[in-house]
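Here's a solo chain for you in structure tokens, the form predicted alone.
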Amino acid sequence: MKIGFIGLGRMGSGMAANLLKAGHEVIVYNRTREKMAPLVAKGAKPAASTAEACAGEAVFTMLANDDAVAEVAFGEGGIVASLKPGGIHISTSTISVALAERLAEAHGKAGQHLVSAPVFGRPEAAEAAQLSIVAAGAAPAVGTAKPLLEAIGQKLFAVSETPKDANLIKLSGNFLIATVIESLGEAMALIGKAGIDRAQYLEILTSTLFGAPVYKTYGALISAGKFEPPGFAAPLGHKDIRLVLAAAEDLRVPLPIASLLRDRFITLLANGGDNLDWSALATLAERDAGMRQG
């Protein structure tokens, strides 16, 4: 099939490198043109603009934010206006409620589809296409872009024919992965001002009542304190946070454990936490608990 793919950052380069190797021709597209580079080198086609990279059956985004998003897709020379009747705009990326129901009616009235599709996993699992998808958006399309999203993850849930469903749902994931970051930097911290060793604190976690893979992968990069080079930014794990309690609000739902993360991000990017990785949240416990300074 032919597709674009915009926005490769760590995780866009390895999604649109293993599309490339299941066969698909792919057109990319950043801002940022050496970043384009290695998947011109393996055999992708590079564009000069985001209309270039929508001249396929289908485009990808995976943007760090809204504002990013909307850039490429609204607009002169934007994807709605690009993509021909009928393609399809793949939305890989973590955006708020809003604006994905802002995608789906452009779409449609364009004559073109929206299918929703956030990725939980960070880079290295983009990288071995081992990310998990929820999708959503209408089944003649979802079914269109399944072999697409097969091609870039282990797992692909197809959730609900309305696109902002899967968004919902991603926001979702990620409160709940802020929360275990949170609880974990707590609980370190109260075994780690005790003396006890972290390390084998999280084996014992991991290897009995707490042994999914968000423990796993988040307690080792606390236990070790590996923040750099973040895999997902603390700015971001803000703004997921943000997003999630907007549409908590639309829905009138309180959310009251996100309403204090939010505050915990706040003070994180506060006190210099822009270049961290979001588990560096963790750190903050432990600055509460006079073990760290600043």
Contents of the next structure:
2 protein chains.
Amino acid sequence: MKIGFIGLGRMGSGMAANLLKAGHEVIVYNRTREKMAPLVAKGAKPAASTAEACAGEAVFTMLANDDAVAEVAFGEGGIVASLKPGGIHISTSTISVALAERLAEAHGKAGQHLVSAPVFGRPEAAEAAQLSIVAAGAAPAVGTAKPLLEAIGQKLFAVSETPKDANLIKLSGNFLIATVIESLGEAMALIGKAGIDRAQYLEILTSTLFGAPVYKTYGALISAGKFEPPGFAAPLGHKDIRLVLAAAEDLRVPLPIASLLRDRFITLLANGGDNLDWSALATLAERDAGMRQG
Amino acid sequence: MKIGFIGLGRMGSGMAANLLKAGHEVIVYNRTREKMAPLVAKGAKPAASTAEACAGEAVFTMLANDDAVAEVAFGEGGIVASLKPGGIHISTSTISVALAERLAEAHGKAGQHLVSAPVFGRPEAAEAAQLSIVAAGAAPAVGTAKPLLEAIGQKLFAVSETPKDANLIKLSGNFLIATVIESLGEAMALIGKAGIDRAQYLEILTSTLFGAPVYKTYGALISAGKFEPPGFAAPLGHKDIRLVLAAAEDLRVPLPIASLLRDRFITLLANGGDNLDWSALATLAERDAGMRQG
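Next block, the form predicted in complex with a further copy of the same chain, ref. the form predicted alone:
Expanding to the full complex; the earlier chain stays at the top.
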């Protein structure tokens, strides 16, 4: 298929490379032009504008936040204005439920389709085509997008015909990950201050009830205490908690732990967390316990 | 080996039965005498008092809380007064770190040994000898207890020579489980109120990042909405959060999520939760969201 890919950050670069590897014709676009070079070296065609990236049957977006996606979608020469009728916008960014709804409406009016397909996985998973993808949208559009999504992920879940459902699932998943990070941080501060070996504690957890990738991955990151460079930066984690709280407020669902996490992220950002991985959230419990400075 | 077993509730009955099955001579004792009958039918010897249950090389306790353990250990004809020198008290109950410390001291003075060996697993796991056990105590005592613990569990972790370390690990593990219950309750209330299929949502979680027994077990319990009879009753969950907070206060480690969970348990108990499984904690988010009455 002939497709576009807009947004070549750490996640998008890996995903676009895997689409090329699967044999698709990929037109790439990134605001910072230099990031296009490695993909062009792998056979991608560089686009001079977002409009040029919309010349194919589908266009992916993988951008940092709502503002970036809205600009690329609704701006002059944007996706809504440029994609041909019947074309599919595959939105893989973690955006708000409200923006997904707005996108679906605008694409619908333009005779296009929106497939919301947010991904679970850090940059290494994107590079290795091992993302988990939750997709929602009109069945024929999801069907067309399927081989593309299978080229970038190892697991694909088609959940409903309403695009925003996938975004809510993704946001609530990130809420659960942040909960694991914070609770592990608290438990490990307690265990550590008691003088118990934290590596052995983690081993006990992950070889019993807590034997899941989320505990293994974040337990290892917290144990190592290595939060730079960020795989997923703290401001993005904060953004996702804000978005899940916004969606929950619209639906009138109080989320006490998410509210607590919002304050924890603000504390992290207020104390030098801007360039750290979001797992640095786990350091706050140690700091509160007087176990580390700054 | 000739051993005693004090406390034949849902957990203790299964554990004592597995010790019998492994060929040990087991003297059982329970305050409510009727609970001894099924074990006696399987070959156990009934004791008329706690003192009689202390006639062997080791004695297990599996009781509901600190008060019950303290009474059996320190009371007249209790374990400290009755166990022979060199005898081992294998304490498998989830008790406070402070009581574990007090027990270790008293047994030490009496020339006996304490092995703290709290267990992870619900009654079905106790019955099937599939508990995970965290053991701590003097190395020779843990060595003697090892074949007994292996008869009741599938995984044994010997963590340190200080008994109370095992109790802190157990309490912090229960804190992490309660965190999973509450956060899943919040996420599933949000997903459910948005009209998204909750079973599919759980399937996505547990087949990706959250593929651990804790999410599968509690996700299924929450989905089914079946909280009676309790496998682990809400008041016990509340007790464990209180105990982890007490240990954390002694060590000066603030635990924001544990503090939140404490209030959630109080809310559950104030609203008819006394005889429900602790996973009923997950219903509070739905109730707050106006999705269920009472």
